[in-house]
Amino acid sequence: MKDHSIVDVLIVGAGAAGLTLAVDLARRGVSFRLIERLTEPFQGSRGKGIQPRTLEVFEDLGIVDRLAAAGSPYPSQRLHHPGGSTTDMQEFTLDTGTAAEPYRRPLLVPQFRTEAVLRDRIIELGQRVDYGVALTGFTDDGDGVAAQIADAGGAGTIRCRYLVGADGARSFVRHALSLGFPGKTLGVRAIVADIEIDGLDRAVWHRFNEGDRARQISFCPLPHSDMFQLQAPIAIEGDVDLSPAGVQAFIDARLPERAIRVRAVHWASAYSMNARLADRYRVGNVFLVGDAAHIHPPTGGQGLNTSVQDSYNLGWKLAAVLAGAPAALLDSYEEERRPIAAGMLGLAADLLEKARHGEMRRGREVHQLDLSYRGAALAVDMPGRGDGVLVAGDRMPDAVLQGAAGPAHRLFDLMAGPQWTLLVRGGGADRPRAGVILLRIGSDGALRDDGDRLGMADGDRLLVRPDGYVGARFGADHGPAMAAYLARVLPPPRS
């Protein structure tokens, strides 16, 4: 390799994170390269719950209707007793979509199917993911990041303007900067595997010995195949025989009154549970997101949607400051994402004591629907507006806007790209600028907002950010407020 390409943004890891922010980055017409030390995808069924908040995500980035095919709504699960009895549960709250929150239950789906959803998005981009290719080194001198990569033909350097460290738990980059990663091992060390098995039937997800760590197991199957994902809690110490074989002995010695048959092994791993948080999230020009930055226990189903919305809160930045704006605007991704993660990891760890002991539900709090950047500093409300429906920071809902030549619209659908969106009650001379669209709602325009959904009052401006949440809130005497705003999170008019 004789690798000297120039490109703005160097992304490290393939994962969910990498993939979705070179998604976004694609889309937005940023040069960048993704590379994977591994040389081909990966292949297990980790991260198999897509929550509803990374669902809008998805959508907004044109492939949650190819996701929801590729998985299925959560099943049943299936309690089986001592004695034979069996109870059945449904451990998450499914509740029916809204006008205002479209998605309210989480999507079942092998991480491995997620990936490839994306890394198709990549290619209908343009772009591409490449393989064999890892990170061995890198040097910031404030003006961008030269990075040495390696293959099998050879070492290389990319120059390029930001590096994105997407690059997991053992992350290469986070290494390098020397950042700490404090947290803890929560003394649960568990086998997940996807196993094709005789003996269950595929309806529901079976659970044996609950609240029994000993003795614990269970097989969740995966749609669209003939596979299981086999999850129990195994001893701290020792080694774990992965073979067919191996996986058939385990079940049997855990389930020895049962007739399940191992057929085939996909994919196992034996891993020690840890919630941690890296430091910082930003040293100059190298960024860490997802896995790199947080790690979780699986409870809850928030590492692998926590990472998405790393790579979709910092897309948008990347591309802006690339294009002119002001760089402070990058500050404003560690101070809005670090606290995400850090409550997240309070959660998955407080579910994680529940299942120790049988007792986890997981209902709205691992939706993230609720999940706000409520006082950072992109998010400005006027002085004297009030909390109102919509607060600075919070998530845009989605709405039902009546058009006036007869047919509804979906806000979600009139706000998707990569683009601000300005919605504005009545009347005023607000004009739309480059990166920016504008959306009239009220009698006299082209939206009416029937139900109030939006609680906007006549002459509010609300502006909406790229990705979906509420940055600012004006009046229409705030023109000059409102340009100041602007002038800091997008690249200057052209003249």
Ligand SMILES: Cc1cc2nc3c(=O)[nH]c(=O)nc-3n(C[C@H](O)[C@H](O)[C@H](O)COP(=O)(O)OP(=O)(O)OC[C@H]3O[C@@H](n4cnc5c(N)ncnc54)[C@H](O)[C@@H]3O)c2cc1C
The other form holds:
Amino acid sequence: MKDHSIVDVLIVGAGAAGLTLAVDLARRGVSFRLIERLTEPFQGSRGKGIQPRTLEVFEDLGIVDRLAAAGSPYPSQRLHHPGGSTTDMQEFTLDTGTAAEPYRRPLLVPQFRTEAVLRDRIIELGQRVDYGVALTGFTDDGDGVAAQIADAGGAGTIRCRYLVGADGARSFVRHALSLGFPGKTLGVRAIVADIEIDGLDRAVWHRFNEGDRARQISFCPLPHSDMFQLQAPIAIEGDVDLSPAGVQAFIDARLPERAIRVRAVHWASAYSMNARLADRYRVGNVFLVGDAAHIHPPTGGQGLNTSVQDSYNLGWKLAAVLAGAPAALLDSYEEERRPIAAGMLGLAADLLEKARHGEMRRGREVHQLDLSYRGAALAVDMPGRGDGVLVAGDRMPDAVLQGAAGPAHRLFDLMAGPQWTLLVRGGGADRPRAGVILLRIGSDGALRDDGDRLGMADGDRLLVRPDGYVGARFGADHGPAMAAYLARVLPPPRS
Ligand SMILES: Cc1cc2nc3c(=O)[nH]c(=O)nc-3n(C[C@H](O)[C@H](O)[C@H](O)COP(=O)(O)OP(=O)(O)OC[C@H]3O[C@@H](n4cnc5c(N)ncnc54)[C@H](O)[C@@H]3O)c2cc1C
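Let's see the other form, the form predicted together with the ligand, since the form predicted alone is already up.
Entire complex below, previous chain first.
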């Protein structure tokens, strides 16, 4: 290896978190490298639930329809009872989208496909993943980070302004920073495997022996493939034979009355469930995202989603600070994302407990649409704005707005892209500013909110962050406060 690159950001690890950050930085024109120690993409189905909020993120990143095409809605669950009777049920309520919440159902997409869609997007944006390159060490000298890397051809260095550890649960970066990863091992071990089998129909997700941890086993059909994802709790200790013959014997032992025949095992793993949260998400110029910062049990399908949204929160802040915004903006990453992960740990552990007792339904609490950064330093509500429909820190809902030229528009389409959005109700002296799209709403504006969905009063100004959260609410008389806010989050305007 003769690699001595200089980039603004080095992303370590090309899982869901690292790939998402790479897409976001690539579309913003930030110089970065994305290194992955595996020599080729990981092929397990692992995190297969994509939650509604993540679908909104993927819409903004330009991949939501490809992702939907690569996956499917969740199938019904078929509970197989002793004696052979069955009950079919929907795990998720079958809500259809609304104008404010276009995605209300999680999608089922094997993680290797989600990652493939993200990789394709990175290539379209002119970047790539460097496979077979591992981070082996780094030093932060305050001005930036010198990273040591290695591939099959030898060692090299990458000099970067910021290093982001997206290197998974056993994170090298977290260990190198000597960060604590407190939490607990949940006393549950399971196998997960992508297998081809004969003997079960593919229309439903089959669950056998629910509530009996020694015999429980489930088979979820993976869309656009011949595979099922097998999941089953196993004893805490002991070797597990994950060969095709071993998986066959495992199924036969739990379902002696069924003639299920294993044709192939594409990927299999035995893992212990943990709930852990890193003490810090940032040390100097080094950040953690995704499983490197938090791990949860898979119940509730939160891990991949939380990881993607970590990166979506960090990407715009890195880009802004690299372009000249105050460095303090980066402090908001840990302030906002760590409490979200702490909440997820509780939710996932709670759902795991319910799953142990055979209660499988999951509702709105796993959709991540209600996550909020209320109360954080970047969420500013000026006095006199009332409670309103929208509160600083909350997710900005979608809405259908009437365009002055005729056709109606989705607000998400108008806001899509890497910039901020300033919504102004009524007239006013707001001037255009680089990095902010100005949308004037009202009878004389470019847009009308006929149903008053946004609940904005005349003179209201709403600043929506690049990651789709309400940053701040101001009134017509708050011009200096708004200017001060923008100075915290944007590079200075060019004179
Ligand atoms: C059985 C199971 C089911 C799950 N179900 C769901 C679900 O339904 N929904 C959900 O949201 N989540 C789910 N998850 C969790 C989800 O898989 C993880 O949260 C997700 O993979 C985290 O992504 P990540 O990018 O942070 O880490 P990872 O996917 O672990 O990626 C980290 C990458 O970093 C690389 N790396 C490590 N060290 C280095 C180094 N030194 N140099 C270079 N590269 C390095 C690794 O090779 C790896 O590719 C599930 C997990 C399991 C095990």
